[in-house]
Amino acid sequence: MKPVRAILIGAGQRGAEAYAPYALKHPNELKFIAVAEPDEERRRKFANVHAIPEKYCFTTWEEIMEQPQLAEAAIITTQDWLHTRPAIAAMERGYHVLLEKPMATSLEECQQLIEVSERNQRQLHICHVLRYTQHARKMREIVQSGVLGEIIDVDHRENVSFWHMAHSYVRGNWRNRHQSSPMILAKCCHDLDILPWILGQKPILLSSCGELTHFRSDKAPINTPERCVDGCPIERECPYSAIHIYIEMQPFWHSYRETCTNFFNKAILDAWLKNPALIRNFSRIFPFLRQITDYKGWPLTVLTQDPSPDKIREALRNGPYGRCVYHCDNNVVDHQVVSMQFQKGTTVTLTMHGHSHVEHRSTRIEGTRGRLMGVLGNGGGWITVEEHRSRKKLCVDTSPPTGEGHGGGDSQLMAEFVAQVRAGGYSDAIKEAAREALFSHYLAFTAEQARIEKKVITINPEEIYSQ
């Protein structure tokens, strides 16, 4: 059977490094035959890796859409505010589309995407990768089994680590809601997608509060320069130091270690954090250790395509990621709580904050017959279920294989997308999944409205689904 042919629009971190590697691991299932990317270095690198001829390398999405339909599928991973037009153009030209989340930065554009998909009978899949993780699927299975009884309350937390907050939402592409989208949409449309899916019910009341508390110019310590590398007097003690985050990389590996369930990997990371010189010496004998000692993945590849020490230092001197976190043009919130009541009376809180010591999501589901507690982080995940009467305790390791992004969700998403494209058609299940993605975005926009206007908003799920 021939592989599904695909084009990539946007060869940045998510497109080139998270989704496209599936084609290299499974060449009989997926093959990229064209790419559109304005950055020449990224475009050439992707073309070389996937053996794409020069004539099928384009600078803009408009250029690739001027061609006759080149493939069955289009994977669109441009910046958030550049999703709508290429996705619409692709579906109207016959492509089935995999679109990075968020779908768009306005509810009107999200609705437009759904309308174009349904009118043209083209598949539209949104990269809500949490749905595709073993972790989320296991939580859903447990809840739907009834072992917890009637679900009374849910506390779900998106614990964004202090260094990730600084990287993506203070210095990075999602720092300014006017240039990208509100924080609750950019970071938590995943979470607003899985909560109704896991519970099997939808919210009918919603309120929200939050603000930007810390990463502001009025919180800047005295005499801090514009950049961390410009002789900052508190650089050696500041947790947000770009040198600490990108050159020393201690926070990254600490987060991984804290949620790692593999004893061997955890021991290696302990040794690396305590004595990096020792592990570096051992890496000469044991090449697998170079995954740590010579690490060149995210977030380093966001700074430079060639994350060598010299290139990273150059990026910190001249690029946005070397800026002091108190002297950036960011305005998205650094903490927000969304409170909801669902159709069956279940109360749910979603807490997003950017000051976590460790990067992870945590979930607590309380039922009339038991409780579930789950953690999913960079290093792995686990779920525990405890029954009230019997005191029975079930522990499930939900960690993906080492190196799998987003808890294994990236690769599983790609596997299911390829299977759906290969099957062809436009099933009711595909239509329903796209509308569920629309509903999650509606919840994010509604949460932002509730936060700004300081009010409780009534939701009619059937009305949203029928639009």
Ligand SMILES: NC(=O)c1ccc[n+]([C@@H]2O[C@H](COP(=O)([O-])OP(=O)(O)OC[C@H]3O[C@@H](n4cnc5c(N)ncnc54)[C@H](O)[C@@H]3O)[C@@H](O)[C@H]2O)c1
Second form
Amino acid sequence: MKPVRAILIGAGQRGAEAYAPYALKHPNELKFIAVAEPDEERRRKFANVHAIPEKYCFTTWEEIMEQPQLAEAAIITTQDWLHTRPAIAAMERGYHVLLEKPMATSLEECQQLIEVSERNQRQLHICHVLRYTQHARKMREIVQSGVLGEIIDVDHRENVSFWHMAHSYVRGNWRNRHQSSPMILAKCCHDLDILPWILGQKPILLSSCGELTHFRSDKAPINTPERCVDGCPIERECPYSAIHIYIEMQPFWHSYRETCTNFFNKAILDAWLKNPALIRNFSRIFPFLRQITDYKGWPLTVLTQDPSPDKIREALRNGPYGRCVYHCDNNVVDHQVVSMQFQKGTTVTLTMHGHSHVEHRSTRIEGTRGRLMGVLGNGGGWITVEEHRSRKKLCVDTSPPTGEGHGGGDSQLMAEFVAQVRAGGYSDAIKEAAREALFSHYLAFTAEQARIEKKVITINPEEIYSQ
Ligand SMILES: NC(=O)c1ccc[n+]([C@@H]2O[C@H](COP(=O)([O-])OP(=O)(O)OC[C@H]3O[C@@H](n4cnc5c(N)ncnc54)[C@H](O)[C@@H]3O)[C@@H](O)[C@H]2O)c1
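Now that the form predicted on its own has been shown, please provide the structure of the form predicted together with the ligand.
Below, the chain from earlier opens the complete complex, with every other chain and molecule after it.
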């Protein structure tokens, strides 16, 4: 069978590193035949890895869209504010589209994307990777099996770790809500997508509160310089030290260890965290240890294309990721709670905060017959179900194979996207999934409005589904 052909628009962290490796692992399923990327180093690297000839390498999405349709699929992984125009152009040209979340940064643009997809009968898939994880699918299956009885209350938390918050929402690309998106959209459109999907009902009432409490100049300890590497007096004790986060990498591996369910991997990470020099020595004999000792993936690749120690130090001296977290130009919240009432009376709170000790999502679902608790982090995940009367307890390990991003969601999303493009057509299920993505974005915009205006907002799901 011939592979599905695709073009990539935006060969950045998500496009080149999270989704495109699927084509290398499954060459019979997917082949990238063209790329549009303004950054020359990224464009070259992508073209080399995927064997794309020079004439199919373009600098912008506009250039690639000036060509006749080159492939069946377009994967669009540009930054938040650059989703709508390339996605509309691609669908108008005839491509089926895989578009990164958020679909767009305004509700009007999200609606416009749906309209273009439906009018042209071109598939529009949104990268709501959580939906594709074994973890979320298992939670849905359990809730819908009825074993928990009637669902009364849900407490779902997006526990963004202190170091991920500092990386993405204080120093990084999503720090400023006017330049990218409000954090509830950037970080939680996934959660707002899976909650109605798991529960099989939609919210009808919503309120929200939250603010930026900590990462502000008035909270800066005295005498802190603009950069961690500029002789900061508290560098050795500050959890947000860029040296600690990007050179020592201890918080990253600690988060990984805390949610890892594989005994062997956990033991190795323990040893690495306690004695890095020992593991470094062992890595000469056991090359698999170099996955840790010579780690070169996210978040390091955001700082530099070649995350060697020298290049990282240079990035900390000159780039945005070396800045003191109290002296940045950030304005997104660092904690926000969204409270909702769903159609069948279920109350749901979604808590997002950027001060978690460990990176993970946690879910607690209380029903009339039992409760479910779930944890999903970058090391792995698990779910427990306890029945009230029998006190029977079921534990399910939902960890993806080691190394798979977003709980295995990234690669499963690609597998299903490729299968849908291969099948072609524009089924009701595809249309419905795109509308569900629109609804999750609508909830995020509404939550932000409720937070800013301090309001309780009534939601009419039918309005969004029928527009
Ligand atoms: N699904 C998820 O869970 C998830 C996780 C993280 C990020 N994201 C989203 O993925 C998107 C990309 O994030 P990223 O971290 O990969 O960003 P990135 O900055 O690493 O990648 C974006 C790329 O687009 C390129 N680009 C800029 N202008 C362009 C143009 N005119 N034509 C073509 N390419 C252009 C940039 O040079 C860059 O390489 C964002 O919208 C982000 O919110 C999604």
